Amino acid sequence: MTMHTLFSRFGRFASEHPASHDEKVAAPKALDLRGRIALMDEFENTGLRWFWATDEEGLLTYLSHNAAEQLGTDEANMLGQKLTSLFTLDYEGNIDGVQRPLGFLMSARHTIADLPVKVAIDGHEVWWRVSGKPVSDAAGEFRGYRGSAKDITALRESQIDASRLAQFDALTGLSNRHRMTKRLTSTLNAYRMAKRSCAVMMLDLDRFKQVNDTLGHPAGDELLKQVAQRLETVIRNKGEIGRPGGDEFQIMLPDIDDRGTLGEIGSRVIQMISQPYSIDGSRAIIGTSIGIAIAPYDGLETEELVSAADLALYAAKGGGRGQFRFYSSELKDGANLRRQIEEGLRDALASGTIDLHYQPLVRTANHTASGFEALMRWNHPERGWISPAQFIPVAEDTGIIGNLGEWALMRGCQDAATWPGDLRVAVNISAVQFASDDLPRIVERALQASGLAPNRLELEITESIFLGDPHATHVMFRDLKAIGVRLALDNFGTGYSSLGYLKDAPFDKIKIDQSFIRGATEQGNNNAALITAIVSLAEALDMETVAEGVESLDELSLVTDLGTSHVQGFVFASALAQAEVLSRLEEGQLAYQPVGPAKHRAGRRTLYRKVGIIHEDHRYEGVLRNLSRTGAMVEGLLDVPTGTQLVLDMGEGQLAVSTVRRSNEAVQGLEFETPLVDDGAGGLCTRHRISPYALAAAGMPLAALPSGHYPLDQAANGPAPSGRPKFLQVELSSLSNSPR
């Protein structure tokens, strides 16, 4: 039935029923019915606005000739069809559930209102909004709908644009901090009903400004795409990255609390980042840092979950980059001490609390010195020593670096100079400083002031040098060798190594990092073969290779066997005073004897804190002496038979299944059911902790776990246990306070 039809019928009723004289003295007003009939047809030509019709069954009597044409049909082929049949999807849904399928308001004979409909037109997707209402004839029977529809197609992909446009990142197309946020409060809302955990990563991109700063932001804003495509390729599937803004990312990733498959993920995060960019025919490259939190250990709701994961990347960036982080309660204290290192690091030059102490460089031919590096040492007037992984990150981030680089160069300069014979001091020169066109005329006041021969100073520069412009780098070189001096490539193989840089640059001295150097007696360890092939590259170059942190008696077998022509490390001696430097060079004493284990232990480490120990249905307090990754050596049990099981409780809820391998008198030595794993600061943690979960079903409020030491049957507030104690316990007090 053609709209022409319908009113034909409207026609034939008003010349069945002529008008009265006063409507016809009134009809010029109006328009007549074949008026009406062109207004609407015209109306529909405009393709505003379509109008269909239904029987009782919701079949099409009706369809306007624009809709059809649409369709690609005639308005003929669509009658007697079922108007439901028109749509993949007959409805979009609202975000307050109330919307109903079409199907289900015309079975119900309701008004339709501004529906959003998807038409089932093959190739695109258009979308239609009908409206319509139930029609009865004289009688009150249903005779099916009359409606309309209009083309919303171009307003809906403006509204999902503009809705992207609030949700993702324009750049990136990753989810923005809006998104994000949402995402993640409604995840852990769900999963808190559920018991379920959720992980959550913080990163912050390491010398990204350099490269904006060098390449221009236009290079920037291309790495960071470049940043999101290696991040979705890691993390796939287990997680939703997003990025809140500027050189920050951010990961959820759903049901994992494995800290060992954490670290996993974040190790792999760290690595695919560092590796080198191509940007515009520049080579850029990068690292970053990661803090992580999970739900619901270190947090229950966004705000904190985030708080947490944010403190832990701080921790991450204090601690020297390129690393990531678990959250702990002892990262509260670390950035108190971080912003006491921000207050403090400016007055401490002028103070006198900052010294330079030197570490012997020995041949390994002779085992005699051949110079000295200086290390910057703080003693803080309240926290102490502080290491300079922890306060030298921060001058890099607040710009002291370049005063105190120059002070290390004259201060070192001047020492040195009162050493006798050829011996030579090794000064760091951090990216920051070799970044400014001043470097080489400091380097000849430090020279000059002190009157050091330039071969006797030797400058330790880092890879990350070469994120900068080649040219000047280039240039920079040129001036330094000009004056003189040594160059030497530290840390050399720490993940941003290229043989680029040893064809163009002039070192005379490469250092392995430690990192090949640890390990690398063990059995089925391919280090051994690495450093080998290190050593070959420098001979072939007529470099001198310095093997850094050699600590055992075999590793030091190790490396002078390979062939490396130095070795630093406390198997010689840790670094000394300027003092005791002079004290030794006045003896005549260039010569070191090497000392420390026979062999490398792997990953272990001495210390002295409490734990709990506990045994059936007792606690008792011990001491835990080392750890390792498979064990752990206690003190506080008197004759404890080897094959006892324990319960290592080193707090914050890590609990360590273990059983007694080892017993003599108050000692035990620990093996661990399951393996620790990388803390991510150097130490080592449980895989799990204690669910606040569980806390709660004991009786606890439901919270982040807090610090200190909770065992379950205390949680529960139950009874004390029953039964005797089977082991006597020492007093802590008659425990030597040092490590052994």
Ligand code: C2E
Second form
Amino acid sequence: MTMHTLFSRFGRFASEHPASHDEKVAAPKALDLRGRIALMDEFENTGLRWFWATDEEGLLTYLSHNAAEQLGTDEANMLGQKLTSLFTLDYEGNIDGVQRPLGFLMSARHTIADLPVKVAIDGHEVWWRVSGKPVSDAAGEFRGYRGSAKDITALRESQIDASRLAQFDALTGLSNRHRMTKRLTSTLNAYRMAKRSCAVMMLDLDRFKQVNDTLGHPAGDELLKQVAQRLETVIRNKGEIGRPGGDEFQIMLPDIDDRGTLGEIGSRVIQMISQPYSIDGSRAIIGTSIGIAIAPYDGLETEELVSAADLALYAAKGGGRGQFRFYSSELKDGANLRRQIEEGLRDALASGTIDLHYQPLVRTANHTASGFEALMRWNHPERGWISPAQFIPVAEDTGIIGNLGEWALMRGCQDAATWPGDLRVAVNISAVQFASDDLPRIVERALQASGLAPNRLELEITESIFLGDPHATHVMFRDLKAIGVRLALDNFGTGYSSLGYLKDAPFDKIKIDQSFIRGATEQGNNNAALITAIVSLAEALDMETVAEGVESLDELSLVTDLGTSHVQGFVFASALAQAEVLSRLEEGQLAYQPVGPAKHRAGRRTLYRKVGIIHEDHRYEGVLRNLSRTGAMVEGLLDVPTGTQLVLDMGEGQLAVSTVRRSNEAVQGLEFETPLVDDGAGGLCTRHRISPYALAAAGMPLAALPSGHYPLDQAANGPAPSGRPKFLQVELSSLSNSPR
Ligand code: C2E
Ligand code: MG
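Swap state to the form predicted in complex with this ligand from the form predicted on its own:
Up next: the whole complex, starting with the chain shown before.
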């Protein structure tokens, strides 16, 4: 069929629209109808666009020759077929957004405007863009459709490519930031209606930059690909993984709000990422830190939730890396603290608010000190004492560690030079300092300035230095040993421990990390066997061993039995100011008496935190004395009978249903119905929290959980307390409030 036949079929239509306007404007040159039809025929033959027409039933009354040809048939065969039967209306692949299907538009007699449709052709995918209008006769009767179509297959493919590029990360094939944000937003919107939860994990690789710098960018790229694959192995169909950029990854986990499960996933991810990588024959080891936030508890909107997860990530990194951390509103305070640390650190040295304190390293054999470890102490003008575990990482990130480390060396050597005999000073050296070529010169200067004999200075180095350039590490070892200082491997057993490092590195001492000591006395724990192995290897290599962080008498006797040559820990002494060290030494007190609890109580954390204790419909104020996975000791109510059911409100929607198991005046031992889980920060948290949906149902506005306590009755029945108290509340101020 040609345009000519079409027009004769629709003769009435043609004569109704005689293009009178054109004819009037350019009457002498105007084509006649035949000429115009010929023109249309030519246009049709170019294949740029095709024409079609249907009758009232949607059955084809016309189809351009080229169109029929593309369908692999003759146009005569197509006549009488339903137009819609030419297409498989698959809108999933519709990249133009949501549109109504063709069949719907035609039955409703709507205009069809540039509708992309998939043509029913076997073997390959062809897409047309179809337009058309309903036509009526003179009497206004609907007579069918007339329209055109165009092949958009190639255009569509390039659009899809472009949109894929815009949505996926070209390196790993994971969703990019744009797509993750879109996916998260649509999920959160839908889930809010359905009162469902969704967790987000933010990951940041630890030491990725080091690999990139030492092995090169192509190796860095390869590493990122392998990380993506490992993440996919762990996450599988539990969620969606994205790479927002750099060495950051994001995981969306719909319908998971159990913090026990999330913690397990987090630990598994950390474990997988921390296994060694092989990249073009080189070995690389990285780690990852993870921040976790859960909707609706920690945020309802994408931005709120992602920034909560980011804050948790930040805290995880600050907490020593290789950790996961759940968001809690306390972290906001942590972020403020970090800002304050960053701001204050530069002036801290100049203003004299940073000091060195000294903790004795005690010989196991006779409990005398062989030396002291120099530990930085910072008395922040507003914050009070800040732990070096908090400010050293900031100093490393901001580069201040260079000055700070140099100062510690100078000061440590000066102080040690005033100690009698051959007492040594151990100074911590950050991996950042170790990577600087200046270190040997700085060490020499500190020794010269103080007059301290080199063998009285011990440098404590962590295993992370082995992740740097092996040649540079070797040269640094050689130069430091040439000066005559001693080297100690600090925190052995954390991170990337490899006994292989010990064999080739010139260490004089191994410090066994306190995480090995902790728990070693528990039954069924294999730390003791590991300590034995480390001790015998150290002896074979002629190195001393220090058990770090020994707190209790049972730990002391265990590490003594296992043969560690030295002990450092609160069982002997914590770090003291130079003046106190000197006065002790002047009195000739080199021996230390072990003092401490007989046993280290496993899993008990001593806390002095205010909590809510809910009984029936009354809420009391209490103090949390200690907390373990399975229970807590609380103080605040008088004479609560054993067997009483209570709900412990630990804040931020954390409620633990408990039974009183022991009761002694104002102190109760509670057993939890559901054990607590790790919060990633060395603490514990409830698996579940009261849902903001439940609070909203009870009349509170739907929002992320703010900090503070959640009296059940407040949520349900208005201001607490609402019931009559059954027990006598002890004045909280009368409870002692001093931690160890
Ligand atoms: P570290 O080198 O592992 O130091 C031992 C840490 O364990 C010290 O924490 C010490 O106070 C603590 N400790 C000692 N005995 C016990 C115990 O029985 N129980 C417990 N729970 N802890 C005990 P501190 O002083 O907070 O230092 C933390 C970390 O900060 C140090 O860990 C070290 O890595 C770093 N640091 C401290 N001073 C410096 C410094 O001058 N330079 C560098 N680069 N890092 C430093
Ligand atoms: Mg140390």
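No experiment lies behind these values; they were computed from the predicted model shown. Between two forms, the rigid core is defined as the largest C-alpha subset superposing within 1.5 Å. Residue numbers count along the first chain shown, from 1.
- Relative to the superposed core, residue 537 undergoes a C-alpha shift smaller than 2 Å between the two forms.
- With the core superposed, residue 114 shows a C-alpha displacement of at least 2 Å between the two forms.
- Core-superposed comparison between the two forms: CA of residue 297 displaced by less than 2 Å.
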